[in-house]
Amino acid sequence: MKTNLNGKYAIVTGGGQGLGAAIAKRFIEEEAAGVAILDYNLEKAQNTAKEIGGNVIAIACDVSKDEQVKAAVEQVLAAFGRIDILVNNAGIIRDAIFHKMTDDQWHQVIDVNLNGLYYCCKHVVPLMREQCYGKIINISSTSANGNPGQCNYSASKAAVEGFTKTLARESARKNITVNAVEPAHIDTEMQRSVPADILERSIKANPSQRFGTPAELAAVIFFLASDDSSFVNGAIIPVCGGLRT
């Protein structure tokens, strides 16, 4: 029997565009109930509920917020009555060699990227408890393991890893899984914002000698937030073309 997310509600951070819309629709085609995109651009969130079609709902969030996530998440729960699935996926770069960094690149990534997967996860994690049931997916990054020019970037997604191998530990009794996955150079907005000399030398380093689509990252995603994973929790998983390995 082919396993699928019939009767499961999510919600996809950061799912106006890219990696996060392709995450919406692989749920969506996979028979999910109904799918929340959570996204600081109402505008983007609701074209891509619009493309997607079936069950999703648009909301407008800034997860580093804590009030606005603490809304939305009411807001879910109101259209869909429980949630089963979290896909922490919003982040932002603000790239610079560290004695140039501002105060303000520091904090707008660890607001984003660390923060806000925080206050999704307090206000996501206790119904999730109550339910006895839960799948967490973080959005990690080859990065966590260094990269020049990104320490407030590396930063963030270290402790992401961090945060999510502790709250797998904290977790597992309720039957609630918490993984991340860790992509390197995926085809996205964000990855296009790099500078073009710095994309080819990173094309070019790897393995694979091609950037990975939001598709393939999404695949690994849904089997993370399905039963097929049941007795995987507390994983960190490389999605990189075998750039690390």
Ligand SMILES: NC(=O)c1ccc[n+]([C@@H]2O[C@H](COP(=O)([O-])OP(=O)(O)OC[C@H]3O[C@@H](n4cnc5c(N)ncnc54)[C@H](O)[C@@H]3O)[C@@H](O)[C@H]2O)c1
Given for the second form:
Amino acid sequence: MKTNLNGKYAIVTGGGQGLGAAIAKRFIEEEAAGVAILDYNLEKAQNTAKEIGGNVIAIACDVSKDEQVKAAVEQVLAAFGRIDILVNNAGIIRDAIFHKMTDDQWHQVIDVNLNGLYYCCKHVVPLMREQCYGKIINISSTSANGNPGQCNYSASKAAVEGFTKTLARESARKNITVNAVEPAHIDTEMQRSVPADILERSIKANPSQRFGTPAELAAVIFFLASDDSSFVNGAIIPVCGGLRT
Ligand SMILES: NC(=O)c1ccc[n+]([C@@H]2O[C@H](COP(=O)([O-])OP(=O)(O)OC[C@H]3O[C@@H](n4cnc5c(N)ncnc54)[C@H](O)[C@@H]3O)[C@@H](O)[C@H]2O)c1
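Next block, the form predicted together with the named molecule, ref. the form predicted alone:
So here's everything in the complex, that chain up top.
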């Protein structure tokens, strides 16, 4: 029988656009019982939910604010009754070479990419432990391995990877898997916000000589969210056209 997400309820943070929207769409295509999009841009989240159709709910939530995450998780529980899958996808870039990086650029990126993921796990992991089932998928980046202009972003994503490996070891006995992906060069607004000359150089450096599509990334997230990946735990999977092998 084909594995799908039949009967499963998911949270996708930052699902208003880009990778998160593609992930939410794929989950519904795979018959997820419900998907909650948590995004600080409620209008975008609502539009995406409408476009996807099915049981998708949009909730305003800035993941960098603990109390907003707590309230959003309570709202999801009230609507769905349980949470099987958590995709920590919300993320931002505030690029600058380190000696020109401001405190604000540093703190904003750490607050969303790292602390935001921490708050989401803080409120969801206890529920997963109680039900002895859970799939957590964290969106890192190939930049976790270093990328000029991204000390803040690289640090946040490298920390996400350490967090992923540790939480995986702590949670495996409770039938919870925690994995991460390292995307690069996927065609989204975040990617298009990079200066054109840098983008052109990046694509030339990519062995595939092209951008990936959000759907190509969503296919890997679906695998990690499904029971086909039941013995994959603490993995960091590059989805980058061969850029990082
Ligand atoms: N696009 C790529 O090539 C690429 C490469 C590596 C990693 N990533 C990672 O993938 C994830 C998604 O990136 P994307 O390209 O889809 O970006 P995007 O900018 O297109 O979309 C990000 C979404 O997150 C939301 N968001 C931002 N800050 C938030 C917050 N504080 N609380 C809640 N929602 C928030 C935005 O409103 C938006 O809907 C990020 O974690 C990013 O670091 C992307």
